[in-house]
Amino acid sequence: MKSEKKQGRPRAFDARTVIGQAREVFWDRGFSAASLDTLSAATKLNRPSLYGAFGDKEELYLDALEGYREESLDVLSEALDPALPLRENLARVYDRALAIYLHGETAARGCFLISTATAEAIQHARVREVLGRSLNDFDDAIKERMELAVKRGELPADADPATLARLASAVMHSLAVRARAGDTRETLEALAHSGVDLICGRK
């Protein structure tokens, strides 16, 4: 969002709410297909107000991506509570991910970041930066928990926390794509369970 604050009357809207409303449009339609008219209708702001507050469509989309990234990191941090066993941590990560990925009025939408930013990353360098930074941040959060698991003996002493973190993330990415493609909850839950077994070993 624009950092400069214009002089005059205070805004009659909450920026976070508007960004959330815009995100719903981008999530359903993608960045390119989300028209300014549709965004204006969803946010109940006319084009001049949108431009004045957020700049162009790309700026609004980037704000939506950043908000999603921050929310996702909060959800991930809560799921990776070190007071719980690693197996339960990963199960919680995938359970919370599926609750997001399977949501959508028309169809399951998957992950906002994976579903939309990957399509725009080639042509939009700033989107590519947010995508890469987000994936690295998610990996780092999981890696930290994997390192603790090695110290606690939950994983073998020679386990590679960085590789296991990327593997755990890869399962999440697969869940996101398959949810958007229409896989059933049962199929996705089975995949998530297999991912936990692959990392932690079968019970």
The other form holds:
Number of protein chains: 2
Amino acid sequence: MKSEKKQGRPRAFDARTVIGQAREVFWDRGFSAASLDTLSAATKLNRPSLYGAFGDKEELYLDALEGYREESLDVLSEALDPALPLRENLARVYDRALAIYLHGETAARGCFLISTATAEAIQHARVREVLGRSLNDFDDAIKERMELAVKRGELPADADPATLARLASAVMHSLAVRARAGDTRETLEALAHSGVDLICGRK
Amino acid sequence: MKSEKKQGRPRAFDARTVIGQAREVFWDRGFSAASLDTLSAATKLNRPSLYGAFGDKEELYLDALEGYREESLDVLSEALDPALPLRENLARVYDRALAIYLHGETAARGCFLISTATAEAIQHARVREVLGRSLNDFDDAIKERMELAVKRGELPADADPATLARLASAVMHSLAVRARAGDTRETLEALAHSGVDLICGRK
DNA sequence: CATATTTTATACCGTTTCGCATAAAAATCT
DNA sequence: AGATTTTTATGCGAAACGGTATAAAATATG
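Previous: the form predicted on its own; requested now: the form predicted together with a further copy of the same chain:
And the full complex, kicking off with our chain again.
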């Protein structure tokens, strides 16, 4: 079924690639300020092609958000490899986050979700939904590792994994905001380091 | 000089009030999605009046950001009253923050700066500047109180006030983002509470 | 009261916006 | 090969956009 070739003229583009290119535009400008002209130029797709494949601008943006959420969860769970000590896990989480937040031609871009979806979250319920769900997913991924840490004795037996996870996420949220505001890598790394100390207990 | 009545037709509005009304619009929609029609309606000012008094849309937005920054600093330093114990100070900071973040007809509005200025920070350097400066000011205000706490013995002598202040701010940033994402007051209060515990030491 | 000055109101201008109609192009199916 | 189906390209169109020209209204000054 799925592998059968579709009738008609084949697409000259890969949908995931296009969503990724659109994401770059949204990341730099935000949803509202990103025009279809700019998106069309960045993806090298004419507007009718964009509409045919993804629907309107909001749906394309939602696709970009979903893609980011999924990729971020992958990065997160890779960083949380239970074979490593918890302290190292957290350090890796922040390290991977900073790699994303400080990447791009615009040195300081921050987190795609936090920097662009928050602005639209009031007016666009579906954006708010993705934002909320993503934050929860990140919390949950960290919580799982925290639960393991309690079982293993890496954390005190009375530590609450869910609470610690949300605090760990809080540091990540702050990294995201501060990166967008133009903080230097050194400053951000210092915050990350102190966050690890605070949550895992000072070494 | 200043109190001399200006020649010509007097203004029928108070500039600070108008900036406040404009802020409500920007807060809900973000900078880019806020149209001059909407701003004009919300302030009950015709467009030429807006332009005469504040310049273009970006300058009006910058005025709104500055006003928010100043008011927030006032709220912050009031919450950090050194007559109270540090733990109570921090709890008040988060309490006041949540009062702002959860206020408004749109239940979950978050922080004006973090929710709207981050989106524009890449394309508009002046917005990024205000955002960065505001975050620094908040950090500094908390740092001052932390320094006092170290002197007083509320915190260990080897605690670093600047670091602790930025971690305290991190929790606030997370509250801001999560409020905008639609988290309930209970959830946010729990995060605030655990943040106080973590930074001041569990009671 | 006449003049100067500033604010307000109406209306408009050129541009950009999003989205689509139309038709050509490129593939599969019969 | 011809019919069918889907994607691409060009270009349009109505609406909304930010911003301003113009003139009336309201005050201070002389």
